[in-house]
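Just the one chain here, laid out as structure tokens, in the form predicted alone.
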Amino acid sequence: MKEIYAKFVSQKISKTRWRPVPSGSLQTVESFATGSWDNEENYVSLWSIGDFGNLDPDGGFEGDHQLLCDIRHHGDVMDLQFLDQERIVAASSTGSVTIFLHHQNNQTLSASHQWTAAHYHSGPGSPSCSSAPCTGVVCNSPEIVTVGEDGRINLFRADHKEAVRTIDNADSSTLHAVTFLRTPEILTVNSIGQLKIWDFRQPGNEPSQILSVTGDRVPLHCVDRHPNQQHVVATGGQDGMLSIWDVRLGTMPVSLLKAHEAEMWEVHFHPSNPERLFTCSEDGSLWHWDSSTDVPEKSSLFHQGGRNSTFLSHSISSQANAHQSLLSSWLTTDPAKDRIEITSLLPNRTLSVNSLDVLGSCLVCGTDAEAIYVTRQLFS
């Protein structure tokens, strides 16, 4: 990997997301959004990544990412997702969910719609409708699904003022993250280590499936679905472990991989190269995991300035199957034989790396050290 560029932005970055490139277009990745947290004033910001590698007249790199526009955000930005090329959905610690519209003609952001009390605590012991943080958002335009500390799931549509569907008391614990499995089905992770699958076609407030590590109540903070094989899911949580799940098979993860030394905040499969996966952590690390079959056997699973450890997983279930060639490499990889190669992407440990996103050959991450790191040459 070539140079990773750091920019100090005077605010703690909680979330970072690439603006999607229209499918089938030849456009390159050009901009990303960030959300901040734990600052006197928080912002949703849009950045251009510039022309990395070319020197400007003063001898500096033109590659420094430039702020295009920003807008104040009430509360911490808990999650951030692009709904489409122009609209960004932000989840707030105040319980609100806001759609921001990017006006490209004059490079400004405006709030185009807001659900002010999407998440709130109610019932005995809480003041009437006290706000609860909205902890996670996932978008499949025009649909937006939100989850929160109140254990509530909302299904919104961008053109509707009210929620299309709300599952109250979906969970008695905090829901930390959500992803679509397929259009009517979502998967949530919670603070007692459970994955739950919900089908919006079914009435009632019960999940269609619950998965967890037996006897393990370690909070899960993040989840991502394999882009091509919707039954393959990766999660990370408070113990820093990376878990790979096949939701078709039983209720246990296929493998647990010893990973970070502290909480794993985000996990992302590469959208077009899903044998590669990326994780970031409270311990200040950002890792690239490569499970592709052409990785030569290594004496250690960790490279480039990491700890002198071997990261062996214990495969909890080895459901070998006649169609192994069709399975994800994450399900067929035996780490003791094939070796998953893990590369550290940041030159030095920093404060918590809170968020990352990857698109094409570009990666961006945001940190509590008030820095944003970007590379446009992830695989070169």
Contents of the next structure:
Amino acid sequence: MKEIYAKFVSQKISKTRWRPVPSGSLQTVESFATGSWDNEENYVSLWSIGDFGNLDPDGGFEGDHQLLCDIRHHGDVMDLQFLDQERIVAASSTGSVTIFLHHQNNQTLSASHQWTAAHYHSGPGSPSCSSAPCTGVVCNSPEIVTVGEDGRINLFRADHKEAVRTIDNADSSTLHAVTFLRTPEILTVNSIGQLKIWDFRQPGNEPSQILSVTGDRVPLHCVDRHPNQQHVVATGGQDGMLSIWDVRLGTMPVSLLKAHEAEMWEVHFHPSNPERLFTCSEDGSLWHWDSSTDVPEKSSLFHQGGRNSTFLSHSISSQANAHQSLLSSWLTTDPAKDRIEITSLLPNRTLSVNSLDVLGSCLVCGTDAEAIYVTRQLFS
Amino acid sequence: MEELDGEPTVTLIPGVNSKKKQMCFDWGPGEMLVCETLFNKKEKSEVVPGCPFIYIIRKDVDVYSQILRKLFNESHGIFVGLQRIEEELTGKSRKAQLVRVSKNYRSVIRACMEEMHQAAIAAKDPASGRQFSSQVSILSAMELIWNLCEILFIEVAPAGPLLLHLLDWVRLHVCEVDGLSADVLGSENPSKHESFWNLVTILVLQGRLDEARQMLSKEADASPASAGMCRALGDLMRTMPILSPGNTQTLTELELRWQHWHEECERHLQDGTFASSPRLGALCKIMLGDEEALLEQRELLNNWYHFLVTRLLYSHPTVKPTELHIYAQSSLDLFLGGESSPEPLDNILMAAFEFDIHQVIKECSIALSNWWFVAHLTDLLDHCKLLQSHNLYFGSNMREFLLLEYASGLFAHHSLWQLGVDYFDHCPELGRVSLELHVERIPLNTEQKALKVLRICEQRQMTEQVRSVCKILAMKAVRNNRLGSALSWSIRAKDAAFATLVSDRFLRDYCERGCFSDLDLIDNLGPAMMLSDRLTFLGKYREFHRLYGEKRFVAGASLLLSLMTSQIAPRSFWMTLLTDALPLLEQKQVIFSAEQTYELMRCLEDLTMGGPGRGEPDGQGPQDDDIETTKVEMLRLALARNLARAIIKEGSLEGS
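Mind pulling up the form predicted in complex with its partner chain next to the form predicted alone we just looked at?
Following is the full complex, with the preceding chain placed first.
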């Protein structure tokens, strides 16, 4: 990775997301969305990373990402997802969920739909209800699933005014993140260290499966599913640990990897290169984990900046080894062979890195130090 | 008290006529609340509608500037880096590092200034344009002062290099010349451009003699009549001895050569080489350091410190740091010529030339509208070990005092509080208490934010604050009827009393509804269960239900009994437990042994002996009493029957 561009933007960034590239097209990644938090006025903004193609070697400043357009957002932006090329779904600390539409012809954003009280607390015995922050959202157009501090799960459809399905009291604690597993199934993580799998085909408010790291109840903050192998899931917790799970096998993580020194806010598999994984944390670091097997030699495994990783891997069941060639390299991680190469991507520690996103060879992340970092040459 | 350094400024509160009405106020960190009040002496006769607002008066308004936020954030990173500079580093490498840090700070100021400048140009209404422009000039003054301090206090340049640094300083801050130069050179006939001679003069004044020489050669080409003179002056420019960084010549050598060159200039002037061209003559006089000639260029010099540096360049090129203030003072006097009095910026620069660091910081504190500048500059100078001797008569030392002021300002801001934390961390004396006081006052609107605050507290072992944050969240959760969440937070805070309270709520809900909520949490309490007796009971009681559900009656029965005999269960709950025992007593097979049945009977008798004292003492009415009596009767019957069956079973087992 050669160049990483930093830009200070005068707002604390809570989320960064690349705009998806239509599949099969030759179009390259060119813009991303950000959401801010803890400002008096919060914004959802769209940025262009500009054209680096004709950049002369000295023109560093032209590499800056430029603001395309932004729009006021009521409350902190707790999560942000692209529904499709034009539409962005934002989760708010006020409990509302908003779809913003990007008009490419005149570069403006507008709110196209809003579910105002998607998440709320019902007070004891009183009809009055106070809003609860919506903490996570995941999209699979046209479906939108949201989770919140009220322990509620909502299933929306972009074209429906009302929620298609609501699971009240789905969780006794705060739900921190959600992701799709297989189409009607979702996976949530909560503040008492549990992963829950929900099947929308089943009635009632019971999860179809609960997985947890036994004993410690360390809150989990983020979750991502392997893009090709849908049973492989990575989560990050309050203690900065990275856990890899095989949701088919048992209720325990396959491996626990000691990682950051504070809350891991996001974890992402690379969408087209899933041997690579990216994590960011409250401790101000952003890491690149590479589990591809063709690591040349052992001495260069740990790059400067990365920390030695301790493997607390649990033994993998024997069937798993039989299909090794088919399995994700994340599940076959053998503690004896240090095959995961960890690189720190940010030049120096800053305040918390709240969010990151990877697409192609591009990476974007946003921090509490009000800076957005972008690189276009992730693997060079 | 020391005397005031300046008149305090008056801020008028719109809508309040202070002649007729009174005002009241309350201090906050960095801001103040003001509202109108009324102390009427019994005369209620006229009630004039007053001002209905409460005003927040902010001292440090710069914190709220969008562009300056970038300055605060970016410099925060530099500040934290500076604190990590190894104490062991000494001598050259340490100095080099400090100079680099200083340059980083300056480049951040410059970037900010650049953006502010763009904003001023783009501003739609003139008022905000003016505001931006005034910010630009403030930032530019900051950078000017910082740069001078860097040369004098951090770089500590000795005689010789000192002047080179000062020249760079002037060139950096009087930068109109580059635009002018492009303008002139771009024209069709440069030497006939109306600003041509101004440009040449400025170049000479700034000691950019190579460029001046090139300009002169253009003039020589254009007018052959003056070609000879231009060449002569050009030669003088070329031969002027200057100290070049890579050169090994000594200062005495330089002085000698310079003296020689100076005499040659003088000779040219006396010989009347430039007599026919007053312009070239004036240039030559400037190069001789002639004060009169220099002062004639007052317009082009812009300010007295440019005059000072030019004067030094052409008359005392090897000026020593200790002599600087003499020349500075006389330059200021000469330049202002008694017509105007020095402004704050002049005083600050003068104090710097006098090497009076404290005066510099004091003047800056008064003149500038924010604490950013003085806090960061003082901290840097402190790292250069320049401030050790100075102690204030209040607080701790000056560095810490200024950092605390700056950090408090950040904490008063809606979102910059996170930056303030690191500043407090590096105030050894009062930083921690300040942080403790501030961190408790951060509004916690989401759990995410609360987690960030918690992390700050936990990293610093601020147990009291950790407990307070968790308690706030637990209370919030209780209010929102989120018992599971509340329990998690009290477990995290290790708050036994609150865990008991929440456990009681769980048990009450169970009694009302007959089923448990939030099983995902209660089933996974683990060791956290030991936090409070009530929580242990809740967990164990739930375990009994699970065993019962799984039809593991024997294990369930002994657990149920042990809850009572070990006194974990609150007495008010015993009746419920005994009622739970009923279905077990009625099972086909015998579950409670004879001994266990005796225990159960004793529990029941203990409970009924207490009479009205058991459980909630009153208010249940005669009807409830009837139900209770029936319950006790039923229990007694079931216990007796079970005892009989148990005795038979145990007897027959022994017999066989």
